[in-house]
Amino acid sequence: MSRIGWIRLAVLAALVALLETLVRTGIIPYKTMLPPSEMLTALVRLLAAGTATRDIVQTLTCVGAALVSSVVAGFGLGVAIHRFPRVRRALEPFFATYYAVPFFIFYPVLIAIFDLSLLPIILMGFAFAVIAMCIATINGLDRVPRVLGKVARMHRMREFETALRMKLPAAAPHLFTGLKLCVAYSFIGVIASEFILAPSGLGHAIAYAYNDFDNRTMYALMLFVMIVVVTLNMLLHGWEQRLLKRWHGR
């Protein structure tokens, strides 16, 4: 692990220790929040009992479907829009206001169309994440130096080879940023949708535990979601660093 990685880990540990102290000393009321150690204990017991397995599998399945579809569609849409400047100029106001739209008002409409299936939940996660990947792709392609195109033409490289060996490494930091945003937005869209009307899933389980004053289950499931998201982003960050070192010959 790099020095920056150790610093991040130390900051995270300090924040967890601070929260533990605030709850144990009563500064944060025990009825409001559990100490992190008790959250972890409750999570281990919940996973061992298997009572949340079905909800976890459903949510992760929906997030995976929303993530993959949003990354593929967002990347393809970003590449297409980047090639047509007039289309891009027409869509820029839409991109600027996209996340101001309250997407969840459409959830009942999706249920009326697709019934109480997983598809409306996946579509909500997709809608949240796809534009983030699209914008990241456009920004990444904007920052590809023009000299790379001249170098490719000098070496008579084909368009696919130019994109793979020249443009993709140059745009990679922005593409990985879009990918990491898609992870977060997919989780937000899916779990928030499950909060509303879904009969199962982690969002439904968290909402049910909240309404039942079951803080242990609620915080245990919230901790599980945070661990999964942070782990995925750490893995993506590590993958990004390895690819960048390989592409830049470091």
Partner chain sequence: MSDAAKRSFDILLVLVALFAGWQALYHVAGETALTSPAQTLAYVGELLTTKGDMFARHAWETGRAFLMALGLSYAIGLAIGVALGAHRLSGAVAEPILVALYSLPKVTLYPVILLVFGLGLSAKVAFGAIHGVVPVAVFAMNAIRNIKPAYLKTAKTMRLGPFQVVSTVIFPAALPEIVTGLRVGFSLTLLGVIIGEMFASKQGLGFMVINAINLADVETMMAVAFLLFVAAAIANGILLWIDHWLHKRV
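None of the values given here were measured: they were computed from a predicted structure. We call the rigid core whatever largest set of C-alpha positions still superposes within 1.5 Å between the two forms. Numbering follows the first chain given and starts at 1. First, how it differs from the form predicted together with its partner chain.
- Residue 72: CA moves less than 2 Å between these two forms after rigid-core fitting.
- Relative to the superposed rigid core, residue 27 undergoes a CA displacement of at least 2 Å between these two forms.
- After superposing the rigid core, the Cα of residue 18 is displaced by 2 Å or more between these two forms.
Okay, that was the form predicted alone. Show me the form predicted together with its partner chain next.
Chain only, nothing else included.
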């Protein structure tokens, strides 16, 4: 690991240690915050007891469904819109506004239409993520150098081959940005929806534990969500670095 990486690790460890001492010495009251070590033991116990397994499986299923559908649809939409400059120019102001409006407010409408099932939750995750992928795809295709198209023609590549071996690697950095945003937004969309109104799922379980003054479960589940999201991001980052190295030789 690089020097900066070590410093970062040390800073994080110091922050955790600080929190631990602040709670243990009672400067932060116990009923507000658990010491990080107890959060971890609570999480291990919770996972071993299996009481949260159903909620975890449900949330991860919803996030997975939202993620896959938004990446596929966003990419397809981006490619399609990129082909028609006129459509694209008409849609641009809507894209620029999309993430500025608090459209969680329409979650209740979805519940009213589809009832309190998993579908509105997945749809919220999908809706939150899909436009990010679409915008990233358009940006990526914009950055494909013209010369690559000419090279492809010189090599008499078919259209499919050009797309796969020329355009995809050239657009990859932006596609990865889109993918990472999709991961973050699917999680946010799904968990926030579960939090506001849902019969089950991690977001609901956290809200339920809060209402029940069950801090141990609450902090354990929060820790779980954080670990999953950060691990997923790190895996994606590693995969991105490896692929970019292979494609761009850097």
